[in-house]
Amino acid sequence: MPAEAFITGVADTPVGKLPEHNCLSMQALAARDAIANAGLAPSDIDGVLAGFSFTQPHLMLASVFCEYMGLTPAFTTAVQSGGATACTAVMLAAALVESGQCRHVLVVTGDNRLTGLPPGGAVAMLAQVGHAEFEQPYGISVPAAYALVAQRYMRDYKVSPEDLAAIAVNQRRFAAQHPHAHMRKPITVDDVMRSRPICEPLKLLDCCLVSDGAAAVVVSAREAADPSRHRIAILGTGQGHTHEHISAAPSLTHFGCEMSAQQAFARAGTIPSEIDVAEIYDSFTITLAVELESMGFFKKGEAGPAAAAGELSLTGSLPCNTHGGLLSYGHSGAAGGMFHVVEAVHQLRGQAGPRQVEGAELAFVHGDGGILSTHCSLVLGQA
């Protein structure tokens, strides 16, 4: 069947300190520059999905958004699934064109965690993901919820720190390419291990970067989709869900990531070994690891040897966050994980530069909210 649902624009700004923008400020410009490389004009935009934000917060972002810019579309709402905003966001906006509820919707996410928050007030922000019963009056933090994924995963697949560490070293070498990328000096597996502890078995390294910077896409019906230009096709969505507090995880092994790219393969007519290239969440080393096993891409405990292989790089079996992911790239919140959407983008237009995924037809990209809880897929491919 073919595909109804078309990402006809994106863009992104540069990722770091950026003092001179707030998180509105950030997104009006992605928005404006998604808008232009879609060859529309604001006026055309029916439909705006808006990410949350720490540093702006609001009951009605989206509106606020529209506000800004000057917007009055025929439908908006915020979006807020944690890591998964932008791969939801997407999905939903084309649900919306799909039913022809709207011919183009803008999906526009970006903060300023970096410079618009106090030293660690993005991490001290991201402790209300905790049960407020059973985990928050113990003091688990985000990082502590990854570890104890990180040290069951190591104890039942016999995998290293190392191996994680090679996830690390991956990301950082596609970052080095990317003009926009926050960290681009090269780091080494031991550079990994010598970095300072955060959570046993994860060290700094093994951690996403607390970054200021925005992104956004706009999607548009078939019918509305300009034909000659690049326009990529939304082929698969999916979603799955297991639990939202580790606490009630029913197991630190299984996610509902693994539910969520069933369906994004099976509505796509694909199958992992079919993808090109991967832009796949990556809050720490060890969620990539668990991710990409628990898709299928790889078998369980051969994520982080395969990343040391060189299975991950450029000219590796599955090309993976080929911009350099959360660990290197940058990580603005809902924007982190619409980096990977730009990026997929980029890959299948042909326009990553040195990054490029010769013959790139087939894209994965997946968000993930909370501690593994809340889970996106979306497969996109040549039109």
Contents of the next structure:
Amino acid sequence: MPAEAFITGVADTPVGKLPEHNCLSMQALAARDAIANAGLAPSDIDGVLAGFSFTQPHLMLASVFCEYMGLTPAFTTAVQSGGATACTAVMLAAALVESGQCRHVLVVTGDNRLTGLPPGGAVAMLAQVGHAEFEQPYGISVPAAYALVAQRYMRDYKVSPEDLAAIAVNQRRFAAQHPHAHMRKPITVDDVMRSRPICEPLKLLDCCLVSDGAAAVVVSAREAADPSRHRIAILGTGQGHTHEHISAAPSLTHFGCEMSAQQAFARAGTIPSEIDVAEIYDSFTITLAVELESMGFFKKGEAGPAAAAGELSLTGSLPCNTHGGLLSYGHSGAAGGMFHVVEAVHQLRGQAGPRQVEGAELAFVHGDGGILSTHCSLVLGQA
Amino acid sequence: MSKPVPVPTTDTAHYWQACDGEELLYQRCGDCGHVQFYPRRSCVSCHGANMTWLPSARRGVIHSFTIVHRPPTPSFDDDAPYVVALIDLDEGYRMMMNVVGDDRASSAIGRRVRVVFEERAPGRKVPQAMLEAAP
Ligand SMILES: [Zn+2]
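Form predicted together with the partner chain structure, per the form predicted alone context:
Below is the whole assembly, all chains and molecules, this chain first.
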């Protein structure tokens, strides 16, 4: 089935410390640039999907954003799926243009959670994803919840901390080649192993960053997308949901990313081995290992050793998180997952510079919200 | 700033009341027999609304655990490093608890635990886990 929804524009702001910005100013910057990148004017946008914000939270963030930017779309709403927000909003945007409800949907995400919150503020706010009665009284945090997954995974599949560290090393190598990346200084497995313990077995360099930043994309209908521009087809989408709280997860080793990826691959009519480049949610090293294996890219327990062997590098079998991911490029709330989408489009357009995967035809993008709780997968390709 | 104190809902008031008497309750579906935790109004398996309460023998095994060095909020700073664990109770349900006690650093997947109660606030006890003697 030919694709009916296309990513026609992408943009991201710098990431890191942006004290001169606030949540909405960054989002508007990314939105303006994404619209221009699509060759459109703001008045062409008839759908707007926004994410969520920690620094300027609002019951109606999409309406607030539209007002701030001066947009009066025919359809708008906010999407809140944690780290799966960006992919979920792109999936929803595709549905809006496929169904004929909209012609051009702007999806905008961004937050200044590094400079817009007191020190440690993002970690404290994120801990609220824990159950108020049955998890938070025990001092649970997002890193602690992922550490529970990591401990069980390492035991069941005989994976070492060094194997997981190799994932962080691979991504830092990519980030060093991205002029916008938050962390660009190369690291070694020893650096990861010697970084301070956060929640055993996870150490500081197993954990994602806290960054300011924003990103936006424009999703257009087939008849509305200018065929003379390099539009990227949304070939397949999928979701998977098993739980929200880690104490209620049916398993610590099998998650909704299996279903999510299978659905996206099936709808796109492709399989993991056909994917040229993958941009997959990597809130922690364990996150990426579990996802890569659940999705069929590697066998159980083999993602870390594969990273150590260079399989996730530019010359490996699956170049992965070529911008550096949440671990090294940056993590700005809902925009964290959108950076993966933007990088996939850069790769498919051949615009990734020194990080370019030669001849990239098919990209896989994945977002994970909560504690491997809610998943959304996208298969993107040439139109 | 003090550690979070559970605030019961209409689903969980009976459970927390039992905790204050140092009894641990769990739910079993009167229609299909499914055992579940945390307490809810209806069964997650058959979706019936016939949940019954049963007392737990308060014994279980560590399914996974982590030693937390970086607490999410300052209220846990004095406890760090502390152990957060997922405990599989013998009756077939899973709970998050801290492993407490001087030997908590010996926590390991598969180690057996018993449930004790910590008075978090006046009239509000929360279940916690202590390691059983190593086999
Ligand atoms: Zn039932």
